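Given as structure tokens, the chain that follows is alone and in the form predicted on its own.
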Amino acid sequence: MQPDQHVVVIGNGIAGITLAQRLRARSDCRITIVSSESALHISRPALMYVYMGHMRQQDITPYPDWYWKEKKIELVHDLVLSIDFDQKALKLQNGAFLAYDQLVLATGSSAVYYNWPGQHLKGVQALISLQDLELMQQQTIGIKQAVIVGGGLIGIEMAEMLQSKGVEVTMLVREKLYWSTNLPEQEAKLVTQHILNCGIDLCLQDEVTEIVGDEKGNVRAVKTKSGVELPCQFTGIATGVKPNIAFLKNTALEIDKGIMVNHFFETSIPDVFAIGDCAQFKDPAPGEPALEQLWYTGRQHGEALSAILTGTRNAYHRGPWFNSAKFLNIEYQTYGFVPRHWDDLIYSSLYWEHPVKTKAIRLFYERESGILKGINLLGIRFRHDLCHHWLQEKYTIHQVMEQLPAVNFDTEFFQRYEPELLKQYYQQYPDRQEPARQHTWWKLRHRLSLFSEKSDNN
């Protein structure tokens, strides 16, 4: 890429700003930032922590003023109305037209709501901007209960932040469990109990029906499809996200719920590309979202990119699917495909259990090859690279167990539960025998050579 060439990107979350600076590393071309939400990059996971008190709004800026200025990266806070793709030019709120050569749309995600009678009260609102951090912080001042619609990630978040200010908290959830629409039964049933020993109530197989107000427009209740009325002062709404487009409906560019792109992030109109939560695959690899609205996910998308505007044309390779989170106290971490329900003849799994339900431990595998296919851990940690380099490598179940004593990434004084797992396998598997010598983290680390940050797509 030319230094006279000007790449202007829509979106300061991590999959804009990792394009920016990767591409910066890569090119001497001019680089323009635009955002409505925040004159610098926030980390928006750590949005939870500045209205529990742990953070302050500036903690969660990573880079100063005098960074971008060093990078050359300039930085544009406002809105774009309109893009005209024929002059390749955006128009921004304050009237100003930013022409670009190349533009690459990382506008992220809103939240979806379901056309529920009074929606629109005041006190009921999503979870995903700094913008709605400011009003959250507004409207629950001196609150006494909430409830949160919807059982998801976001959801738990509004929980837990709201119980921190002394709030008494119910979260409608249309299933039986909380999250059983990803997590298998026993983990399910796990951060169920967790979350109401943690004294949040959950409304279980229910629906919101309407949104209640009082006389002066304010969120008084929640009535639900069993014909129960929830009081509250505040309703969260966290009943999932969709990719932010709705300004580029109407216009040439290739839509469907997200931008549509190939496997080079090219969108139907040349030199505009899109990452992150907007971005949809026209042609994912089977089993494989065409949607991918991650934290990781959007990092990846902003690597990617950067080598493919910079003449390295490789397609974008996600590798094995990774996520986190927490559940109140518990952290959360998956690794490739662990389902819900799957087919007992095709796939088993070890799965581990602590009695005091806050950890667990699942390695599933197909039951014929003993290939791993997914790991899902409740309250422990394991080494990413390893996990990522077992499932990239197609691991069996046995060859993971002779490397699991190495896996666990808790610092050293926290007790281990690996050798809980490793006892149940073999008693799952009587043929198999200890190996002679105990394998470590380090020495595996360098066996392995799993020193790099390199992304699976350069």
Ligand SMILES: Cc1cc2nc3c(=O)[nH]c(=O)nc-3n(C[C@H](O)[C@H](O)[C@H](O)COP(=O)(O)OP(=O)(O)OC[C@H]3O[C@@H](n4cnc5c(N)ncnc54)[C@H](O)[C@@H]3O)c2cc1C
Second form
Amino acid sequence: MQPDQHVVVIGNGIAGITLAQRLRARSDCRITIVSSESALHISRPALMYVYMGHMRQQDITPYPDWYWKEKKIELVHDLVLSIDFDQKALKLQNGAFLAYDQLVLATGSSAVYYNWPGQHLKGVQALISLQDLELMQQQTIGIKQAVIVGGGLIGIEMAEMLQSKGVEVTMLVREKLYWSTNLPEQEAKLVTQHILNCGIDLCLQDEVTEIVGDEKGNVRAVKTKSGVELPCQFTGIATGVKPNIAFLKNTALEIDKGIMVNHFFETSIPDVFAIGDCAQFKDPAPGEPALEQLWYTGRQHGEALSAILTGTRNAYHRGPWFNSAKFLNIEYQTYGFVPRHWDDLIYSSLYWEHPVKTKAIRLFYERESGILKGINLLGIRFRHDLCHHWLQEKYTIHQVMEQLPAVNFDTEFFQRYEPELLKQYYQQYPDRQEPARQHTWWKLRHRLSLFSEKSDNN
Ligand SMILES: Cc1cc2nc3c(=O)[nH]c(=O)nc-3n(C[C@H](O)[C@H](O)[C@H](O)COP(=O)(O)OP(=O)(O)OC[C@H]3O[C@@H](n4cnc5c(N)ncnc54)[C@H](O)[C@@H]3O)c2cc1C
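Moving on from the form predicted on its own, please list the structure of the form predicted in complex with the named molecule.
Below is the whole assembly, all chains and molecules, this chain first.
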């Protein structure tokens, strides 16, 4: 890419800033990021810690002003109202126009509401942006009860945030168990019980019909389909997110739920690309979703597009899936593919759960070939590089079990729980012999050349 080219990025979330940073490392071109939420990039998954007082707002702003000046990346804190794709120019809210040679749309997502009566009352809101955090801080001062609508990852974060301020929280969840849309039943049961044990009430298999206000227009209760009325002074909406594409409707750009892209992040318009939460793959790889609204994915998109824009025209390939989150104080990590239910003729799994029910491991594999397909971890951490390697190199469950002692991050697990998973394995495969030698992480890391940087670039 020539230095006289101007790349403009809309959105300073993880996708937009990763693209700009990696592009700067590879090119002297002019780079401008335009974003409306905040002048500087903020770490969105850390918003909850600001609310709970674990961090200050400046702590979730990882790159200060001088960093961007030093990198010669121009920042424009403004809203893009529209794009003239023929003239290759953005119209900003401040009235100015900004011309581009290449445009990257990294506009992220916003909350989904389902037109419930009362959803615009004071005290009803989602948590996506810095402005939402500030609003939530104001709207929850001195309140006693809150209802969170939706049983997903943002919902449980909102519940934890409110509970940290002494608010009584009820989560309204449509399914039989918390997050059973994603977790297999055993994990979903464990997490559901943990939420209840932590003092958060769960109203399961029920859904909102109306949000009720008082005479001043403040929320007073949530009414549900089963006829329950849950009193509350705050209602958190956590029923999913949708790409931020409203300002792109009625333009020549091809959009569906998100901005349609191919595996080079190219949109239907030349020199216009889309990455992160707002990008929707026209032709997703088998087993991969068209839209993947996750932090790690946004970062991978940014990295991959920077290479494409600077001449390494490799189609984006996500590689083994990874995600992490937490359910109150239970950490959750998932690698590869672990569906919520499966055909026992095709797949099998080894599942171990600690009797205190805050730790669990699932190794999920193809029955016939034994090839590991995915790993779910609750309350236990495995070594990322090794899990990635197992999945990337299509290890069988038998090879994985041989290396199991090397994967744990948690010496407590190594000393006390690993034999239980092995015991299950030997019961399932009585003809298998215990390996003669135990692998240790450091030796294995050298033997397999597993180093974070190398696997990150894969
Ligand atoms: C509370 C919360 C917790 C989360 N926790 C996790 C987690 O633990 N793990 C995980 O993997 N994911 C998590 N996510 C999801 C993750 O944060 C997102 O997938 C990721 O931030 C998306 O990055 P992005 O760069 O695509 O977009 P965003 O981070 O959404 O950034 C897009 C930016 O573009 C700006 N913008 C949009 N339109 C315009 C316009 N017209 N003009 C100017 N600017 C515009 C927006 O204001 C926004 O600042 C969480 C999300 C939330 C809300």
